[in-house]
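Presented as structure tokens, the chain that follows is alone, the form predicted alone.
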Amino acid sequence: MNIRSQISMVFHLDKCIGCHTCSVACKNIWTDRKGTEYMWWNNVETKPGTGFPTKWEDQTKYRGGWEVRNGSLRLKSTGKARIIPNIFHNPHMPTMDDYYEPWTYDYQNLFNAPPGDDQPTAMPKSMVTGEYIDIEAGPNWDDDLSGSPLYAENDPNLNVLSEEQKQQLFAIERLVMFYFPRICNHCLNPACVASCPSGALYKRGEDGIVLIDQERCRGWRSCVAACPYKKTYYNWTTGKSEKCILCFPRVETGQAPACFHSCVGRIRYLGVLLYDADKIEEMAKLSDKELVNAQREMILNPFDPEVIAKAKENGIHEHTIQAAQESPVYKFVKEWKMALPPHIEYRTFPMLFYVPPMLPVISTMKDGMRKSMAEGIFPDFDQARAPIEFLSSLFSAGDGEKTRYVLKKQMAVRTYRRAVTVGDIDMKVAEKMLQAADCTIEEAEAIYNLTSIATLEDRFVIPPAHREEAIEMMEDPLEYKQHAGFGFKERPARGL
């Protein structure tokens, strides 16, 4: 049993309100520079929708992610035999049409234009060329367009849908849509470092975070290839590669990283979770369908005697248990079984958990009076405006079961909550609701005040980083601490 630990995340689509805050507070302290102008560290989704880059999620294009192969996994991007021919240009990598070309304004025009009848305006000029361009394309231009048959309907999660259900699904009266917040997924098995010839990827094994060497990285782009949820980036004024870091240097002063401090709709959860590193290999050569269960299974239960001694014998300090032990992604993840990976199918093993929104159920209305198609406790979740298929596409490989015990026990807790708060609901009713949803009371207390008036210190535990531990390993920490940061004082220049 080789235990570590990994900092990780759970977002909780019933409560995201599309705002973007996430992404701005992202774009202001990373990604303002020369070259990054396209990356969004963090992006928000309109789902269903083609995402950013466009189809990140078609990997019959962009060949994103691991295989298996003969018994063997392999990396579906490149490999020993075929990472030659493709060193210096790989076929599968997104081009800037995928992305967008960033652009800014020539505000002068404003300022110094003439005297005249017409009002002047800025007109979009290039970032990368400083051409006046016209804007066909931006992070989130499908942004609300649910219904949009340029993009809702290429999304390519609709893939597992029927002709009928497709067009079901874009009638008028069952429009509908939500947001899909992302950020890198700090994968356990993650291909971006599996693929990086100059090994300048690498997993930080106090915390799990990727991060990218930038003295060491020499732009060949596999990292941009082989992640299936494209969010390794390339800049083009260095010529390295660049990701999110999940705000490491917030995480190591106790601070929550910025996306999720600025969260408005303080969807987002961070803690700790203990994993068997010695089982990845083997769970990622399952099914499809096997995933989910195999990816919890490696999450270890951070209470029991011998998974804290061995824990410790691996260099885990105490407090990092005990972060496992506070954390609430262990629990949406792993005791109230809510919180599930996005296309876990891809065998990333992505730390980035999402509870499924709550989507509402076909209704009709008939002389003045609506009255919903759904029947019994529980409304028919394959009745909701978004088919069960395509969430399960999304977030559990296709085994809508696992989406609809998510989707119930939500249903139960809300009922059972408004038993207690309004009374308009028979609390027996409500009972029986929770049984049927396999959970307690106790449990649907605990989902409510962690979902609905948790605090900031109950959504973020984040243990102290104790990096003078891990850095007297190399040399002196008190000699260290005179030139701590990013390891390297200079900008990264090109080349070698």
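Numbering follows the first chain given and starts at 1. Think of the rigid core as the biggest set of C-alphas that the two forms share within 1.5 Å after superposition. All of these numbers come straight from a predicted model, not from anything done at the bench. Compared with the form predicted together with its partner chain:
- Shown in the overlay between the two forms, fitted on the rigid core, is a CA shift at Arg33 smaller than 2 Å.
- With the core held fixed, Arg467 shows a CA shift of 2 Å or greater between the two forms.
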Contents of the next structure:
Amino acid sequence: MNIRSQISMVFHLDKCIGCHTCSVACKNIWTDRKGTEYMWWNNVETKPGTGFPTKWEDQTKYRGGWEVRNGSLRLKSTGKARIIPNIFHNPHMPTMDDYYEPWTYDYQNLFNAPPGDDQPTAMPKSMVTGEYIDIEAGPNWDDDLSGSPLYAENDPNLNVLSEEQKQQLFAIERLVMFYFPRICNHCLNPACVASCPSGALYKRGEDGIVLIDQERCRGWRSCVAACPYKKTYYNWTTGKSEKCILCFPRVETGQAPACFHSCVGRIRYLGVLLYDADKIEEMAKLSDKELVNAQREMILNPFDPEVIAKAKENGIHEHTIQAAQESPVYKFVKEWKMALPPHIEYRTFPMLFYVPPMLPVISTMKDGMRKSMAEGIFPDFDQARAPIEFLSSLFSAGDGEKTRYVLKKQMAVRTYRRAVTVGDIDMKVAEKMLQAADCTIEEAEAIYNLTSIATLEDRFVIPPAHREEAIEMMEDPLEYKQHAGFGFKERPARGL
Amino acid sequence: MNSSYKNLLIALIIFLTANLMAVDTAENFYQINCKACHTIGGGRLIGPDLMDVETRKDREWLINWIEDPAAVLASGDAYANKIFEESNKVPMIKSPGITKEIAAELLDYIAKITSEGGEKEVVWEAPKFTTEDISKGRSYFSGSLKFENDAPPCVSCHTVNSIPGLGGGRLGVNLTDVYQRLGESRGLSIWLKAPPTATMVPIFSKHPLNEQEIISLMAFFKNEVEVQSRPQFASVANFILYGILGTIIFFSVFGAIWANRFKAVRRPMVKGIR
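Given the form predicted alone above, what does the protein look like in the form predicted together with its partner chain?
After this comes the whole thing, all chains and molecules, with the earlier chain placed first.
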């Protein structure tokens, strides 16, 4: 057993309102420099939709992630034979148009335009070339199903649906959508790290954050091609690639990353998971449908004395173990089995999990009144507007049972709470539902607490980084104790 | 491992001895650099007989001439041009590493031999060439037959008119009439024993040709003069043609393999719907 700790995440999609506050918070902090205008380390997509960059989930086009060939795990994008003929130009990368050409507006024209018959306008201007452009697409062009005959219908996840299901999905008054915020998944088996010919990418030992060393990056862009989630980006000014850093300077000082902290719907949870790194390769070779369980199996119980002992042996700090025990992510993923990894069939083992959304509450009218509660507030999932296959294609590698399990549990908890607070549902019915959903009353209360009334401290359980201890590995602080604030920043040439 | 050390050692020895030879004495210098074209009292080869050379021109002129013949020739010196004409328009070569001091020593050496009555006359017997020699010479020239001491084949730098296709190398001169130009079998054989030009010395001092190879090559060159094939303009045209053809093939293969390198995802998707 080789136990490591990972700061992991849960996004509760049932709570996401698609306000893009997370994206804007991230952009303001990290990516409004020259060359990064087009990057959205955090973005919010509308599903069904093609996302950003366009159709990133279509790996026949982008060849991201891993595949099992001849019993071994290989990158789809860059085998040894593939990398040489494509060394200067990888054809399976998003073009600028697949992201979008970033633009600003010529605001000065509003003030400086000469007198004329018409109102002056602020024309869009490319932030890459500085020329005036016609805007053809943006990072969120398909937001709220805009342009859906084009964008929503090309969602790669719809391929699993039958023609009839597709038509139903897009029928007027049945149209359905939900939001899908995405950041780097800080995967356990990151394809970007494996693909880098310069060895510039690495996964931090202490918390599993995946980073690109800006000194070592040589701009090969292998990571851009290899990441199946397209979450590494090439900075066209510096000639190096960049990606989400999970706001590690904030995390190290005990604050949640900016996108987490600013989330209006409070959909985001952050916490430590302990996992067994020895199992990654073996698990990543399993078949698609086994992967979700395999990942759960790799995540270890932080209360197990054996796990604790082994973790300490591996240098994991006591406080990190403590944080793992309080981790909301552990509860969602392992205890309640409510959070599922996005597209685990890419075999990178993403460590960002999603609670699939309850879609949507159908309200039917009968004689001018809402249908009676006796039939239940929530309809059968199989009649939900968004087919369960669609959600499963996103979150459980096509295994409908896993998604159904989560939705059932969510619904049982809601029904139970309705019985408690409103009382228009018989508690016995509620309890029966809970039982059918593999949930106890205590668990239902815990789920309700963490979902609806959790505080900042409940949602973000950040282990102390103990940088003060880390520095002891490099130098002895006591050596400087007597300097009392005096010392040399640079040692004199004569020596000291 | 062992053999590579051995090779290194051999290379080192050759390097050292070659250097020693080069700087040793005026006599050695004469043997390496002058003998291919000149004799002292042995009659004219490519260049004039050097017996009594100092009676023909004064020492200062001769030193300048030996040190940089091209410059003297270019200055329009009448005597220098006369020598050039007499030598089938083969210009006097600037010897590698020559200085005014060495030139003076050379002249001393020539004077010494002159006072001894010239070099001992070597009776030159023109070899008889067989047709086998000619074909062997052609093979040596084109590189299909390897030289014993690993010298590079002539064709890598030189060409002759009779070579078909793209022709030979164009770095060195065309050797079609070399047999005539360098004084037939006598001059050519001495030349081939130790080619004296600045480009050839470093190569052939380490990888000399043997007796049999020289005879084959001479037979081949003699045959070239006799056959008198015309310079093949076609070979130049071929060269350009093959070049263009190769480029087209290269780019079409390139274009075929990486056909979809500029194909984006969003644009074709949008186009498909409109």
